[in-house]
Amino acid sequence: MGISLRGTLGLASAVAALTLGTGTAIADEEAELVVNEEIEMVVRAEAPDHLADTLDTIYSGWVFRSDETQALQADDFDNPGFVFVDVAMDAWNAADGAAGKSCADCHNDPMDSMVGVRAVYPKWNDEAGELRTLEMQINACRTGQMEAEEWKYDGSDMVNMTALISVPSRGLPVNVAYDGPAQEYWEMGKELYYTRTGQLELACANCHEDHYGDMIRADHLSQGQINGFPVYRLKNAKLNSAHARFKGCIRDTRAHTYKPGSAEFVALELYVATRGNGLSVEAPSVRN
């Protein structure tokens, strides 16, 4: 079956739209973010190895956006994210399941046993014989240590708990390692990434690597990096998940897409993970 006259009108206006932004300058390219005026993130790196022939330098998404939004996540104050932190320390505290055990009993207080965590999700794990996200970990520990129930995968327990396990670790690095066992699903990952989609015709590429800091419509393309999530969406007013943020790219190039922790989405975010070894981790971040 063709695309619809619909599809096609829209494929052209995707495409003019890339092209009407090409050569837009990045926002405040030089700008610096110090979070709380002591924490310093590092919002532009040299590209990681494994892209060497594709980018000299990778970007936050943080560098794309307006003066204002930048200013929200220079303060955790300011940053309504750390409203749904402090809900996930609540959970954190509590204790639930048969076993009457608390994230607490095992790792005292998140801000010191879970410091450098984040940093290096997903990992693969040795004893469960599969590449692990964070949240994958997460539902690991409620059935096997608490005998508790899963949490959905995007639902807002978990991505409150991620952002709360991400704190400890801002401004470490981003150090996802991709070779061992992880290999293939790297491999996956990466040709998800690149595959176009939909009636649009769209890879994460066209947008994230060949176009990032164009303008298409009134958004102001980023190279799509991961580093801050889970982020506080201004548009939607909650914390999003990568998955969540894929699902919808995906859509958006109306294509069937994947679940939120689905063999592809852990896979693509294994290599989009990848793609921004080296800068901070940002999360709770803020974005439009």
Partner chain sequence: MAKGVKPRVKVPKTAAAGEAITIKTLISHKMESGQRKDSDGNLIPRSIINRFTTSFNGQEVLDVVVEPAVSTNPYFEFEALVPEAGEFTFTWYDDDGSVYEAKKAVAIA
The other form holds:
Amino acid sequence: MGISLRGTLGLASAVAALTLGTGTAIADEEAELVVNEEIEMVVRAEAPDHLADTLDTIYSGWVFRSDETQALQADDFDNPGFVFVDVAMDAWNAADGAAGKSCADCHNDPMDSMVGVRAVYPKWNDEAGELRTLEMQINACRTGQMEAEEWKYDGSDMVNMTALISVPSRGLPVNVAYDGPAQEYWEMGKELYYTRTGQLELACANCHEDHYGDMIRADHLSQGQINGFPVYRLKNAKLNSAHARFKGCIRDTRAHTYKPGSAEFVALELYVATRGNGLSVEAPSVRN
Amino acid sequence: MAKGVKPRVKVPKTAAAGEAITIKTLISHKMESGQRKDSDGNLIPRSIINRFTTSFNGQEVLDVVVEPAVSTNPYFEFEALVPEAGEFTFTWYDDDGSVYEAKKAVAIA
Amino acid sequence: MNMTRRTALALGAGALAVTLLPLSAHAAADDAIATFTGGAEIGEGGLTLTTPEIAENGNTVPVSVDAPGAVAIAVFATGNPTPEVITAKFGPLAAAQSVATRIRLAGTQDVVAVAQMADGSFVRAANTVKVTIGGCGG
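For comparison with the form predicted alone, please write out the form predicted together with the partner chain.
What follows is the entire complex, opening with the chain shown before.
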């Protein structure tokens, strides 16, 4: 037996309303995001076909943040995530592993060679016969080409590198494929998305599909889109991967969670990514 | 030297003589406040950037005493006069004695 | 539990101590401000303190101060364990006596800025910042 979700959230909204009074300055849901006065981000879009019966419009998490947090993402200098992009750029150019190679030796300047990459991951890899996240692809490069040690799936080296690789795709629409051999992973991810977990018996959908835009305590619930990942969070002042965020969400349902990099989270990332097909790649974005 | 400390500075490359310009700075630093405890309940010692200074051709622009209440990855935005061509020097002082420096040249347009 | 007059008094004293806590926090801030001013009188006006009305996360709260003609500006978070935040001194090449930064606030509280003007006088400005407790802190 679980607590009724609607009852819990209703109570939470009431408490939030009391705490916040009029609730001004929470978020400007109509705001438009232009980064560096140059990159026009699509922060709201028509829902992709597979969500046609569920949602009319998909929204970037940016839409739900406060004015101050929104402003941090409008300029790459104000966005603290970029100091970690700089750190990753040093790693990109540094040789590592027995082969004595750096990322740059094969891929030159990531601002040219990595255009469009973030937008299509996770992606089926025919040669390896597996669905790969960007993290898995980076580790495949490290072990296969560089003969270097794998990076920890959600460690800082890895999350910083995924942020760097995302930068040249900013403003491009997320366009993750889920047909062919990827489909069975997509179905598995979808099942996870709608499966209630934990003592609170909450599925992803209970908050991010049924209640986006509502308050959960003092937090403004988003649609749980991952087009902005990795994100710089004000909470922990570092870049956070999608899998780390999934883990945090599932832990908050008071469940044992899957591990970052697990088959379950890879499948969930594929499914959640396709819920955002049509939104712009924003990473590294800024959230609370 | 604390691990992974990296400064970022945004300064226009050119300015008119006597022009006021906006400068933004950020340095990656955990700014451990000295108020937190580890999982064993022991106090984590304070480790912060405690001072940040900016000068141009040796003349002072700004000198900030920084306390643990400043956020992780400390950020400062301010305005400076550029009387002639020259170089800004930005300096961050770490509790552990390390000093991090960044320099940016400005030409007169 | 058998409530005696003695336990009732003890409970009352406990409750009193709790209600006094914010005052002692302010006392620490008052001391810190007095250290900056040397105990001088503090006026109003000529100093702008900009803070959000509601901070989405107390870890990173944008704050800016601007006091044309000031020599130095100090910022205090009156509800933090240590109230001092920054003390900014402006040199001859400061184009404005203003600075913006991002600070930590331990909870909803008053942020106070005090500027030392060129003639040695002091002015202050204060804003309340509400710090929200997030729903899903991750």
